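Let's start with one chain on its own, the form predicted on its own, as structure tokens.
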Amino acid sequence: MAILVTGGAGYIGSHTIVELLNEGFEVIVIDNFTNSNPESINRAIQITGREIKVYNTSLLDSEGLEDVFLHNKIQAVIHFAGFKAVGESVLFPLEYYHNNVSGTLLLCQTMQRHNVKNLIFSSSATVYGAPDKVPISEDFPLNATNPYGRTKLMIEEILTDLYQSDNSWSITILRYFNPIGAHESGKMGEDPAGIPNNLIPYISKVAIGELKELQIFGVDYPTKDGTGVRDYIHVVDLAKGHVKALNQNMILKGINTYNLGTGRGYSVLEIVKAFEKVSGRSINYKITERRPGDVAVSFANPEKAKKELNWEAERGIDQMCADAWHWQTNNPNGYEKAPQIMEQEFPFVSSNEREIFLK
């Protein structure tokens, strides 16, 4: 029996694969490598010494998706696949709704046909919008403020309706806060295409000299140094949270929602200072105007996950920054090799090809 991981070549997906393999699970990956690189899968194999079966297909390819379920005994699905850039979602909302929502509908329909009813869904703290207070608990009002967040909220509502219609499903919704860091080996990390949207990859590229300076959006927030405060969580802690959620999911029917965060907020300037400390590099930055829709403070109340999943974040901000810097210095050009090159080197499974393992 295998765990199917959609979007498994992505930043969070690839780190979760490592933790699943370390716990003895068999892993199958679906990814079309639109915004990820197959080299991340190769690195997961190097780290764990385990095999991974990879399907180069999209959730929107109903025939390819059906083929995955026909040829594998899948026990549960961890669903990461989807477009994820907030700013891009504002520019291209139809693409985001089509890809994220339609892809999830096709996935759930295929799961239903094959009687696979254990699902972990990768949601986001963006579903809370701009909450009136912190820390944010799972029972707070939901009010996403951009198309990306609304796709996550729509999918949460779809999954709730699905469970209400058939309570033999076991569905776990995980709302992430701000994942940063990298695998301690330095072999895996965040590898954004182009100019990074997220803080730590941007800081890393400034530190290594690839970018001139960091833009800090606003220093007039009601926080201790005027910059926005967020809950940053180490990606490995987040990945381990998925394993804990999966273990519960496979023995407990129902639909459950959990925040995955540290319960502590750090300002942008605090992150800059922490990164300077671990890297020994000075981070040049420029203050610019606030971005529309940004909130002053956002951090999680993670007590429910601690109580029910026996999970809590263990790594502090210094280790998050140190691991990110280790990844950046070991991989100044990220995973480097383009997906089309990697496909020539490693034969992936697709809907019309033989089943082949990456080794």
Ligand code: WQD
The other form holds:
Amino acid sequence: MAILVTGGAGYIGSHTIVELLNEGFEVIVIDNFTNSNPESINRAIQITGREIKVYNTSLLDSEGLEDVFLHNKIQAVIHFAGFKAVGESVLFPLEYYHNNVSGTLLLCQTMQRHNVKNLIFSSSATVYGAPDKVPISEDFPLNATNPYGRTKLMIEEILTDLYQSDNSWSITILRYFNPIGAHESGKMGEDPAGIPNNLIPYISKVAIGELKELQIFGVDYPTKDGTGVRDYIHVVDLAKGHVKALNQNMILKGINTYNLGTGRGYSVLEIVKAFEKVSGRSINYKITERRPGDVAVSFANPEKAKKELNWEAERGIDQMCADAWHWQTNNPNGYEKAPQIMEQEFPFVSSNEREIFLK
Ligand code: WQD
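Moving on from the form predicted on its own, kindly provide the form predicted together with the ligand as a structure.
Let us now look at the entire complex, which starts with that chain.
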């Protein structure tokens, strides 16, 4: 019986398949490589020495999706596949709703048809919007403030309705805070296309000299140094959280939601200082206006996951920055985007399904 990982070639997906393989699970990946590169799967194979079956298809390709379930015995699904850039979602809302929400609907309908009812869903702390207080617990009010966040919120509601309609489902919703860092091997990491939106990959490219300086979006927030505070969590801790969630999901029925964060917030300036310390490089920066849509402070109350999943983050901010820097210095051009993938423009068209084994 295999674990199907949608979006398994992505940043969090690829780190999660390494932990699944290390735990002895058989892994099948669906990915259309619009936001990822098959090389990340090759790296997962190099790290673990295990085989991975990969289907290069989109969740919107209902025949391709049906094929995957017809030809494989699937025990559970971990669903990462989706567009995830906040700014882009404001520019292309229809593509975000179609890709993220319709893709999830097709996935769940296919799972239902094949009586596969164990699902882990990749959600985000962005569903909380600007919290009234911190730390943030799972029962806080939900208030997504952009199309990307609203796709996550809509999918959470769809999955709640699905469980209400059929209690034989086991659904786990994981709300990530700010995943950063990379696998300790330096073989895998975050490989954003173009100019990074997120803080760490941007700082990393300034440190390596590819980008001139960091723009710090606002120093007038009500925080210790005026810059935004976030709950940064090592991507490997996040990946291990998925394995713990899967183990619980496969023995319990029901729908459960967990924050995956460290419970500690760091400001932008603290992150800059930590990165300078581990890289030995100075990070040039300039202060600019606040970025629209940013919240001042966000960090998790991680107690529920600790108690019910027997999981907590173990890696500290210095290791997160050191592992991110190790990945950057080992892979200055990321995974070297394969030419055939660059043909697909955003919004992508669904690709032809083809099964590939990556050795
Ligand atoms: C972190 C802090 C910025 C870049 C986003 C998505 C969220 C999730 C994680 C998908 C903030 C500041 C950043 C820069 C800066 N993604 N910053 N200069 O916005 O907390 O969360 O990524 O699920 O949904 O919203 O992460 O890394 O963009 O920003 O000053 O060039 O760094 O203002 O305070 P964010 P981020």
